[in-house]
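Just one chain is shown here, as structure tokens, and it is the form predicted on its own.
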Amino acid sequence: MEKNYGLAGNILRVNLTNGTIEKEPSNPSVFKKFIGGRGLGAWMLYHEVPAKTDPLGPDNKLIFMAGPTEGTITPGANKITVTFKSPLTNTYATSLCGGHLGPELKFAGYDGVVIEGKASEPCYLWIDDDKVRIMPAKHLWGKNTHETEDAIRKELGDINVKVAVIGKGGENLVKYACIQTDYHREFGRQGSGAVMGSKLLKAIAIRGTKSIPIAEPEKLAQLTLETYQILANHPKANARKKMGTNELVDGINSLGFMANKNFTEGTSLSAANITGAAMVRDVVFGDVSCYGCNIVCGKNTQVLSSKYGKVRIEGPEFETLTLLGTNTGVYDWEHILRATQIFDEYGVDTMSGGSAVALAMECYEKGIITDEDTDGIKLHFGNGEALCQVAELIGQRKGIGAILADGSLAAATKWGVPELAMQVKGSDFAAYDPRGAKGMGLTYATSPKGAHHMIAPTFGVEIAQNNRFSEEGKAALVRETQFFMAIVDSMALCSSMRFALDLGKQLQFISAVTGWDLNEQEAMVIGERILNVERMFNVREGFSRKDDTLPKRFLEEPLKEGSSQGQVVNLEKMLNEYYELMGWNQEGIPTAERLGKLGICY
């Protein structure tokens, strides 16, 4: 059997039905075809997962899964991810949680957790070390996120105890509920907190105190050494040192792509008050890091407010800056820390609840609801205390909140305006109007888990090669890019560690973890690979072309002001050639031959 050199040893499956917990070894023949991570959670999934199963129904899982490099002083591998199907939008799901919790995981043994079943009362999972433990959670059912965290640490009588929980919006079945850990750091997308609180499953509790095999640690030693040093002198890296993910406003807004009022504008000069510069000079108090991570890109701020007292989180980043800020008018940081305060509390996505309430603000505004439906709420765009006010209602799921909880398709669906909800497969779009950057047209639409911009973040490229405008050559940059992403999610790497690492150099790491000697050919097969699994789960869903698509508002709306302005997405020549390279048949569907050659069968 091989050396289990940068895994924990095995893998922890909890059924909550009848309440077994058992412990399988890893298998690192596994582990290489997939790497871990996202890559082992989609073919997880994919065969553990049956057709058509309910999302909220008791045969959907939970899969947790650690990358090899994980807990190691790997730079910036801190990032575990949970596989599920999506309750929002009925596809494959993966979402990537930074901060302690997947070394946490690793060090107590384990290098994933698959949650199977339905409890039959609120309970928490405790993993301390060998010892594993079902928890009775009637007394924190009801609480919040961070009095969750607090709880069971206090109850647990150890304060280093790292903790996963949902809050009421994922007991609520809010259908892009998330779940958070650290008390500011999520499993952001498509719905993972609402699949566990279907399961009563309240909080997952880790404390690990042993140590992972390295294969090579001195050589492992001096990467991290050199990869220090690069990312201290990196512009990119010390811009977001300084400015967190906010860096990136200015550049986007001025290039006229950034989400507002519903990507209806790509741009905005109030958009000056909310920038990375603005934010650090006018509410930031100290930075937050994740483990093993020297950029330290997390910003603690605080406001006081008339209105809301001291409103103080660790945040927003840019998504959430955008989607709850720019993309419903607001441009104050009272209104946008509120609505990021109210959405973590209350364990819910800020990019989609922000799309959502910026969807029923453009309704309002064209009279498609009105008072009778927001219970007298002047949903109008730029309205702060409305955006709080509503934010409320969905982690509740109260009045309109009730309706918009359901995601921003159902709920324009129901409205009879289905075109005006910014989606791909029901999930929401981030900030990245894909007018200005061709190939995150291309992204949103191909992404295996509905509009995703980190699936394959084309943008930065576009922009160094000033063909943003153009759909040349955007079919195989994207490609690429998903590859390459689905390596770095799969090691348990930080995206922002493309800034010092290549996918040279992350393979280095991995050999000096784990032995493992891949070349960039072999990796960027296995990408290719977890990209196929992903693609095969959705349609088996009954998930193809037809579905690989974008409002018609970036398909024919030119945008009329801004750098981009004039510009639309040309879909279909560029989704032609994406799936000719990618070996699928002109409905999207991979073909027999090309799932031959990964590896992969119907």
The other form holds:
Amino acid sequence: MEKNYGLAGNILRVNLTNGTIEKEPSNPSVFKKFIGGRGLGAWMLYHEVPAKTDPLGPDNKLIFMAGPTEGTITPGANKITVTFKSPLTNTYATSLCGGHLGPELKFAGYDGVVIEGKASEPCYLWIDDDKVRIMPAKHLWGKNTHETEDAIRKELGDINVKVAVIGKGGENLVKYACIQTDYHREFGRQGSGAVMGSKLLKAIAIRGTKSIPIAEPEKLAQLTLETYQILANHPKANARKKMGTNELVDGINSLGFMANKNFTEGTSLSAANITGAAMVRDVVFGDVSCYGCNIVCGKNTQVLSSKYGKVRIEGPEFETLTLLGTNTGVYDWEHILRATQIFDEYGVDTMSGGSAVALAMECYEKGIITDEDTDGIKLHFGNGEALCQVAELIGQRKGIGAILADGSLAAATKWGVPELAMQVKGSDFAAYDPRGAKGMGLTYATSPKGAHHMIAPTFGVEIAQNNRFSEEGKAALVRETQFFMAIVDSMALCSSMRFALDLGKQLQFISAVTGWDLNEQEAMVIGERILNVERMFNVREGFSRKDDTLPKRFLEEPLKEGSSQGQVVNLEKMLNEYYELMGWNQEGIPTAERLGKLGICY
Amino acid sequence: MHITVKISSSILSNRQGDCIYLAEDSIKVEELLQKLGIDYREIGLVLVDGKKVDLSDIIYHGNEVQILPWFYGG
Ligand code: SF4
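Output the structure of the form predicted together with the partner chain; the preceding block shows the form predicted on its own.
To see the whole picture, the full complex is given below, headed by that same chain.
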């Protein structure tokens, strides 16, 4: 029998309603069609979660899926995805998380875990190689994320068990609650933690001791060595090693397209306090890495004495720093670190959390909400103490936090100003203001999970090509980048590996691990197939061109200052071109003909 | 006569922050980088008065130069 190199061999299916646990053999021909991770998760979600499923009901699923290179020595092959229908956006959603969970799942003998149904009382899943059990977790319900990880390791008597948990944010169904692992690594953004909370599943603990079969071990070792050498000498990788993703702050701020004060500004002089270099100087005390990575971009940080006592966390990385910091007008470490810590402990997404607070601050400054709505909290931009207070209320779903816990769009709609929510399809923007890199406008508008930068982070190419203010050619750039990123995500690679690995190099790794012989053209077809399956899910939910849009602020209000001054996004032109290139009709619906060419159908 | 140079904090050649380069009259971008001890491989973009320039372009006194890294999403 042909050996399934790169695959652990099984997918675990756990039904929490009736307590059944089944192992299904991994099907290599489906993996070859979607690679794994994000791609395979999308395909399974489309087939297994019917239209109009309640995202917080028992019929929604959490599909955890690893990639074929994951858990091998392939550099940065550690990202596991969870795919589900989002309670925040009602769209398809996928979220990637680094750390050590994905490799451990493969070591336990599984390429994926599908969680179905709803438990009758709090529980956690304990995967110990072949022994899989549903354990009681009443005693863990109500604990924060860090306490839960510690308690489970203690209970299982093994500090090396890898644990994914939800905090009180997930229990309270905050619509952008995360699942957290390794204390500070998150499946963030679209509310995987709320879905897990709705199933009364507090955690998944994994211990794996098996190995993964490799097609060509020597070739893999050689490729890995070469990649480590490239990364060790790569200036960008070295900047990340030193400052994490916060090496971006200075540049994005100088180019005038960094989220500031709910995107009312694109730059701030105060950002000088929180650049990557300032972080190293002021708060960094150590480094943290995911499995199999020599970039080591995670930074341990601390403020030794503050009104909150000693605050010690991992991070914040760039998106957290900007959306919790600059976007709320807060430019000091004390409050940014403390707000990050609060959201991490509740298990709530820092990006959407920050965006929700920024929205409330703009509404407060404009008199749309008052002290009566905030229980007296003075929600001015720049009030770090208020940021921390509201972060806590969101996790608890209390006071104004109960409104913001449903997402910025729901809150802004309730307050009669939906246009002030900086979101697409209900999901909040990342830090890059699309007025300063027009391709990012199309990326956000067409992303299958609402505004998300990593679906196609085109701004680097746009800056390098000196055409960031032009809409010309951006449809093709976004489309190609979307396909490329779908492959990276499905391989389970960290996106920072792009510094060393172009598509050709990535395919060499796939070949060395699995023995699959894919050329670049075939790989891009897989990328396109994945994007189309994600789109098919959303079309079935009723999404179309009307939803592929941006807030009025980006379309009509030019930035007033800085290097991106005067810019707005002309989205319609890019959208027409993008749909045409994708072979979709002008309503953004994939045609049967195009789907047929990709080997899929509705 | 001088050229103001703003060096992004993620340029690692030990030259972070802003500096003033005292210029005779004009200087090529490439030479300026050399004089400041910045490895050109770290540079993604050089802007002069907000506009992108090439390594071979000339900078004149009074110009403001921004030296920025390569950008990848994060
Ligand atoms: S670059 Fe950072 S996020 Fe990526 S694998 Fe390495 S440590 Fe993890």
